[in-house]
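There is one chain below, alone, in structure tokens, taken in the form predicted alone.
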Amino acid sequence: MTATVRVAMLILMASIVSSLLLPADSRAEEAQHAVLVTGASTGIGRLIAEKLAADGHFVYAGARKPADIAALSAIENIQGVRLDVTIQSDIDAAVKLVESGGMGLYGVVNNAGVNVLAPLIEIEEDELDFLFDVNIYGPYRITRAFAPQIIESQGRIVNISSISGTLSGPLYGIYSMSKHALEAYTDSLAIEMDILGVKVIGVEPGNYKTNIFHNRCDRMMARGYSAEGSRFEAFVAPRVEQCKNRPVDTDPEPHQVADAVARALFSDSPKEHYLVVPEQRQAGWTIQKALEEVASLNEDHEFSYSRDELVEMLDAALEPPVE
């Protein structure tokens, strides 16, 4: 053997070697996967493109607007897809195109999803069929239609939530309700699909800059909807004229939702669930109306547990996961 072979063949076995030394996480990352993202335009879906891009796997990234699509399409790594997830012609053209791609598709992030506020006894049935038909019958078309792709890839569902999940408010009943129907969702097709051998998680972000609050405002401008005549005057006023003065949104980039997106996706042992906040008071809401659901679910009847008891409960929620 000479020596150039010999030196050769020293250099392809360290290669070798370091490659299996790095955490598995990092190997999972190396290998490229096809990932498509809903609602990929801006904002929080625009930013988990962005970043699976950069990290070198392969997007197909919703969008409804040409030019929103062909920008995506100029990005390394994107190919920009017309998908609006509430027309099932765009969702069956989108499998379609994926399957003709030849790469499979590892992941879908269902990020698509849109805001209504009003207060509930005054809001009109359209706005609730508008608002349920975006957050949660298209995570259940998206997912329904790209489901055998995902099983045959043994791959993952990421479900973009919110902390609106678990928290609700005077106007924002009506988001609230779709996000906590989509745990709902999230939990039940976790447990299904994990038996078919497909992860599914739920992201939950606290306020970050997107643009679902602007368009938000325009649909209420647009139907010109009022204070005047409410019973909730005192609230809803307040509402209105904010998005008459279209406030600078002063929220963080949501790049934390972006990173929780990739580990939720590619780590090798992903949590159910990921709350993302850029604060610690959003996650001291979310976590303390957690914690007063349980207490007020223990309350004052024959199956109550004691304090020891629910203690007893929480440590064992914390234990890590054994592997």
Ligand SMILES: NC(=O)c1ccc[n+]([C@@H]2O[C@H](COP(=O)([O-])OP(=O)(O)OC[C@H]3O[C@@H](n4cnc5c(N)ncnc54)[C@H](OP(=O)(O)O)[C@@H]3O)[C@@H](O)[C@H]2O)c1
The other form holds:
Amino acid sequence: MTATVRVAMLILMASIVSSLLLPADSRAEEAQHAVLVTGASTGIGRLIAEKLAADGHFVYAGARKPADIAALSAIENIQGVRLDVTIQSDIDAAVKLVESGGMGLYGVVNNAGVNVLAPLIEIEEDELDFLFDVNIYGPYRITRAFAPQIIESQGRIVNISSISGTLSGPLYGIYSMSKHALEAYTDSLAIEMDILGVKVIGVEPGNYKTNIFHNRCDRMMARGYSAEGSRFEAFVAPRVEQCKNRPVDTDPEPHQVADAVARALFSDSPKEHYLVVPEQRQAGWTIQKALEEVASLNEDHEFSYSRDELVEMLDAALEPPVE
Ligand SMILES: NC(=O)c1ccc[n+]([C@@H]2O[C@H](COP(=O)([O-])OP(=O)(O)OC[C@H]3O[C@@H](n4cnc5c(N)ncnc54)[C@H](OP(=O)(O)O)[C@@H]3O)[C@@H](O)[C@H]2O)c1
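Now show me the form predicted together with this ligand; what you just gave was the form predicted alone.
Let's see the whole complex now, leading with the same chain.
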């Protein structure tokens, strides 16, 4: 064996040993995985795509406008893909494209989402159709279409829900309905897909600065949304004013959400849900609401639990999750 070959072998052995010494998570993060992100043109989806690509993964980034697809494709490790989650032919073409990419598919991030605000007894039915088509039927269609590839890779599905998956408020009814439904979808899917070796995780962001507010306003203004004649003028009028005045969004950029998605995708033992909020009070609203629901469900029937029993259940639920 020549000296050069001996040196080459030593370098190879050293790199094998050092990779074995790395924590499992770091090894997983080092490997390049292919991940599909829907709604990657702006906001949370864009940051998720950029973060995963910067971490060395390959991202199929779904977008609708040619300019967005081109801008995404210009980023290293990202391929922009035409993908409207309400159009089955787009989805079928995206499945074929990923199949022909030859990298398999480790992850799907169901991120595309829209928001509309209006009182529930005044909102038109076609607004529900519009919102559910994207926020609920979208993840359902995408997951169903890419499931064979995700099962093949024993990969992950991450659904971008919201604190509105727990909270409900005036005017937020149909958005909350869609995110509550997404929570149920995520939990049932997680149980079913676990049988097939696939993990399904929900990420629940609080309020972050993205295009969602402007998109919502554009739609509401285009449809002539007005407080006039509403039975809920006190709630509707400030929202209409807000849309007209377009105040500066002071919420932070959603980098924390992108970080949580990366953990959901690549942590060895991901949590079932990642609440990601930029400030304490948004966590407070959400946790408080969940606890109030427990108290209300437990109240005033013959099978109620005592306070001590509830505390015992809470303690059991608080067992630290393994991440
Ligand atoms: N921002 C927040 O504070 C917040 C909080 C909780 C949860 N979320 C959730 O985060 C997700 C991303 O929203 P965002 O805040 O980042 O808003 P955003 O900037 O408005 O991004 C929404 C994305 O969804 C895409 N989209 C809309 N309709 C689509 C369709 N039919 N097919 C495919 N893509 C479609 C948009 O594409 P176009 O550019 O082509 O319209 C855009 O890429 C949503 O599910 C939202 O509910 C956001």
